[in-house]
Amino acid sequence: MITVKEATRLINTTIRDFGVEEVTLGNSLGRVLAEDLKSDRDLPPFDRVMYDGIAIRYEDYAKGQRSFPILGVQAAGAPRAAAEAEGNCVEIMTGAVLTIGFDTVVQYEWLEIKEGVATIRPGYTIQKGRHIHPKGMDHQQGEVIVKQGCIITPAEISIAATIGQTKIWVRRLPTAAIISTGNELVDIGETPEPHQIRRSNVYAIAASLGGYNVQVDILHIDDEEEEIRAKLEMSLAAYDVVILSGGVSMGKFDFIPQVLDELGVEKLFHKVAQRPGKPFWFGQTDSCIIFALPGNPVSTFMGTIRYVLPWLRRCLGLEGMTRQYARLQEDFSFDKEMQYFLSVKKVNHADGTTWAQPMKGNGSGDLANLARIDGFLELPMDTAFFPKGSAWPLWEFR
């Protein structure tokens, strides 16, 4: 067996660059930009007004006047007006484009208008260029708004649009099959015998990669060692990355392995002293990556959460998962010599910090306990108790 460290050191050598495509805007939702966003003009292009009122001159202001006439209104959406701006006023909207020869606003909340004549009421102080937003204040034309390498939300979609961009660059993604085996396993539509169980883990993966917006292809393999070649062989060929649940453990029956092997597959390590999980196999082609998962739900689920998509993350040219820290919420105890990834409800205290109180399962076999849990509490091989209040990595999958 190897040690979790040495399991991810070897999965990161297999990171790969899948490529760029463009998308038009509206699908780039949850894809990874790859491009810099540019302003394509001056934010604002103008001088915007930020509040509904009127727009004078400060020096008029400055000099005592606190009544103006008014000329007319600059509506938000008009082209630029001009008036004769010594000692008058104009009434002006949010988002409007400031009347050249003005350069203060004045809230309708501080006035009393009345006959065409603005009145500033008493107790209100301004100073010159209030309520202005000035051209080019929060970029130039040219300026990157938004670097690449980030994953779209609303908010760089939002940008995107304000700068005219109907399509977008972002990082390709990979091809994926997600492939379940064994006999004992029917699909979820299926109403099983009593040696029978629904395909669970499959749909499981399938969501984790979805959140990365991978489309991917379910399949499954019965134990049969000329099925599980054929299907094998047709997969490693047409997808990026394959990932199994079940049949790499010790079992008459296991034959992944083996087949992997008599493909070619270079195996990268098959073992990791790791508890929940330990049967886990990796390897690759020349343009195929695989990882063979044990098939019991939460061996499946942790190593799609600790080790799956913060390869795919580094693929996308993301940073790993970020690594997140949580403090036992009680003494726990594990004496084997394993890392151990304790199954842990996150606390958030009033002061800030996050805990994980332990919530036992039974065993990785017990899959309605992950409804329960947030996430897996990283525990040193090393070490063999872990007190209250001791912080260690959590892997968070909520």
Second form
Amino acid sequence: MITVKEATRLINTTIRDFGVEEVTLGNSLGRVLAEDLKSDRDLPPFDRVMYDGIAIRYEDYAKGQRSFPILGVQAAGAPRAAAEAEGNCVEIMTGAVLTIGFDTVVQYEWLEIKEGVATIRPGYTIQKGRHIHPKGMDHQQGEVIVKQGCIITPAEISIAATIGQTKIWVRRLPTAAIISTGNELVDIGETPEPHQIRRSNVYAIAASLGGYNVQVDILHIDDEEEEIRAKLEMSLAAYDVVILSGGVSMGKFDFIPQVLDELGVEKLFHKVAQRPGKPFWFGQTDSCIIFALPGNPVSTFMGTIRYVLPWLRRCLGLEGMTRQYARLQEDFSFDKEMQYFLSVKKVNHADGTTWAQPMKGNGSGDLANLARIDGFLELPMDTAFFPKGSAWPLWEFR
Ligand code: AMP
Ligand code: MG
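For comparison with the form predicted on its own, kindly provide the form predicted together with adenosine monophosphate.
So here's everything in the complex, that chain up top.
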């Protein structure tokens, strides 16, 4: 049996690069950006007017002029015009190019317009260049606006769109098979006999990977050695990652570790000093990574959140993501020589700190408890008493 720390280290030795691919902007949400986004022109691309009003020369205002004959209108979307600027103004709209000759905008709110003359109301002071967003102020043409390696959110989509990227390079995702094992399992659309249960775990794993847009195939194997051998052999050849649930404990029909061994998979570990999820098995071939998680629903879920998703994030170059911590809302004791993953509900306090309310549930089979929690607080194995207020890593899944 190895420690959680050692298991994590071994998993991190198997990080693989699945390459890159180009997708349409509309399909890029949630993917990992694999190119720097550079502005194709200055941002803003012209001296952009920020309010509806008039454009004047500051110099005229500084000399005491308050009433300005209106020469015309500059609308958004019209090419940049020139005007006999001295002593005059143009009406100008938000998003328009500043008319040549002018340098300052006064909002309609501060104007009285009568018979073709705009007069600035008393009590309003003007600074030169007001309400103009100057060309190139945010970014120069060719400058990197977003560095590669981040998850594409609506913010990155907005930036990619403004620089005209109809397509975008993203990290390729691994192909994944998620396999349930066990004679007691039926698919979720079937009506289970009294001795059967629905194979919910594979849907939980699929949904977790779905958060990163990984497309998965969901398979099932009965506790039958030959069937396990045949289906595993096929899966190891066909997928970048195989995630199994169940069949890795000490039971008479837990054939998975033995068959993986016979198929030549390199075992990196079996059994981790943790609760839940002790019988966790992990290995690799040249082309495939295998996470074989114990079948208890909370164990499978915790294993996915704590091991599979961090592995995936590293493969996608996202290891720099900030770790979260939370403080215990109440004292907690656990005196086994094991790392304990405590089911907790997150509580945000008004002073800005994050706390964790223990929600123990009825052990690793109590999957309904998952709906009451936000994540798992990782409590180290060398400590038995964890006082209220002590802070520990939080593996949040919401
Ligand atoms: P095992 O790890 O195969 O010994 O299974 C441990 C427990 O988890 C048993 O009660 C199984 O019925 C249950 N279990 C195994 N696989 C699944 C699954 N895909 N969905 C829900 N429960 C499962
Ligand atoms: Mg089983």
